[in-house]
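The form predicted alone is given below as one chain in structure tokens.
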Amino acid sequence: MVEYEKDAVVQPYVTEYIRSRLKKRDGIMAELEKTALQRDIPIVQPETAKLLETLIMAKQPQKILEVGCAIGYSAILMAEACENAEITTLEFDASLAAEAKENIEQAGLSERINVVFADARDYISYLEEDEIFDIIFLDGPKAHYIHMLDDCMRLLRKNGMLICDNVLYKGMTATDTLVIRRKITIVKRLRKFIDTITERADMETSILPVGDGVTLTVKRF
């Protein structure tokens, strides 16, 4: 079995069809997609990018927090989807954070996107409740989702949305038959995370088999 079977969550013919209906991106976004492919830098999958873009357009958030900036692809995507949004995006890798700043400047979005070089778990734990967000997008280390959940909900306004990528983790979250031994801890924590967000009374959650799995959670109160 291939360790990172990209079609483990969705059948290949479904993924192929969905991607065939997506418009090709141009400009800086096309450049970043090429960079990510050449250097094996993780960015959101095409169908996940379209879902994220659509949600941002519909929600029209004023403030967004992103965990996992990488080279700035999804931060730029969200900023272009909502011209009034202010985005704080966190990245633990110093070289990627610096590269993201350059890409965001090239996109002309430096005034609205703030790249912070930081450990997300520490950073969000120190944010005060008056630093409130309309949308929080988790796309960092998957094993840390469960550890960041309480702070994310604390920093999310009522009816705000928590969007989490890669929650099905190549299908491993859904079935033990796909689990790779050295990924057991990540899978266990993702399962605990999903159990929590689907059971807590203050959250309304939908799990979508899009890309590598996405959860959409609305803060009820």
Ligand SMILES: C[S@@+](CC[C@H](N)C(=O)[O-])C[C@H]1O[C@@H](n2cnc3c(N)ncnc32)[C@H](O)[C@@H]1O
Given for the second form:
Amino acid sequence: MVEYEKDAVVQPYVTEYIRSRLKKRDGIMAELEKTALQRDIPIVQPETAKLLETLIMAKQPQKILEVGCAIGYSAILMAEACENAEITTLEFDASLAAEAKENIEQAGLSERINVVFADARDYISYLEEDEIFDIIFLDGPKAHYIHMLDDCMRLLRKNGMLICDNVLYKGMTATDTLVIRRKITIVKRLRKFIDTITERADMETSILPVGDGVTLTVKRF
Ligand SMILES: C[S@@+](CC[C@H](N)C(=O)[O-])C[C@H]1O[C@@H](n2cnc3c(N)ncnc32)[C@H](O)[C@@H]1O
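Return the structure block for the form predicted together with the ligand; the form predicted alone was the one displayed.
Now the full complex is given, and it begins with the chain already shown.
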């Protein structure tokens, strides 16, 4: 079977160097990294986690919305990076959502992190504008980033930031030569998503070749 070009976004020696400069995590974060590795649960890559952590530390958001909770790793990371932040994190896999709740409880963060078992597309479309977020982190349904964009912008405050992971998708978004046939639809939608967030006047976007590719989009008005 044709497989992904694993290191298409960043050269392996660069990744290795960057990771060698990251502080090792301990406690529950180290446990969750081990669990994710053992059970093949996709959590943010170490260098993406560090980017997220430094952005949250710098921006000190009050309210964060995360799409794609898995076992709660990035939600805990963001909560620990900003002691005033309240986080709503969405997960449509019931057993992962339950596990995330337990992990968040264990981390002593249940007061600030609300795990919602829901399909994010439906959930965010029902949220009212009185529920406004400083940061929205999209990390999961890549094929639906484009479908969630208008709701994300509606729910983001002015100068708030939309952070999206996996946008370069093993390099496939950037070049046809890497595209795996069965992933064509996702790649087309990711390209449309990136075209939109880079062209629209109400957004300012930076595309970063970090991990599997990250976009940072500021809502200008
Ligand atoms: C990459 S993982 C999230 C990892 C997590 N952010 C972390 O770094 O710890 C993506 C998650 O999104 C969830 N997901 C995918 N589509 C979703 C949807 N439409 N609504 C809610 N969750 C979804 C998947 O079940 C999966 O657990």
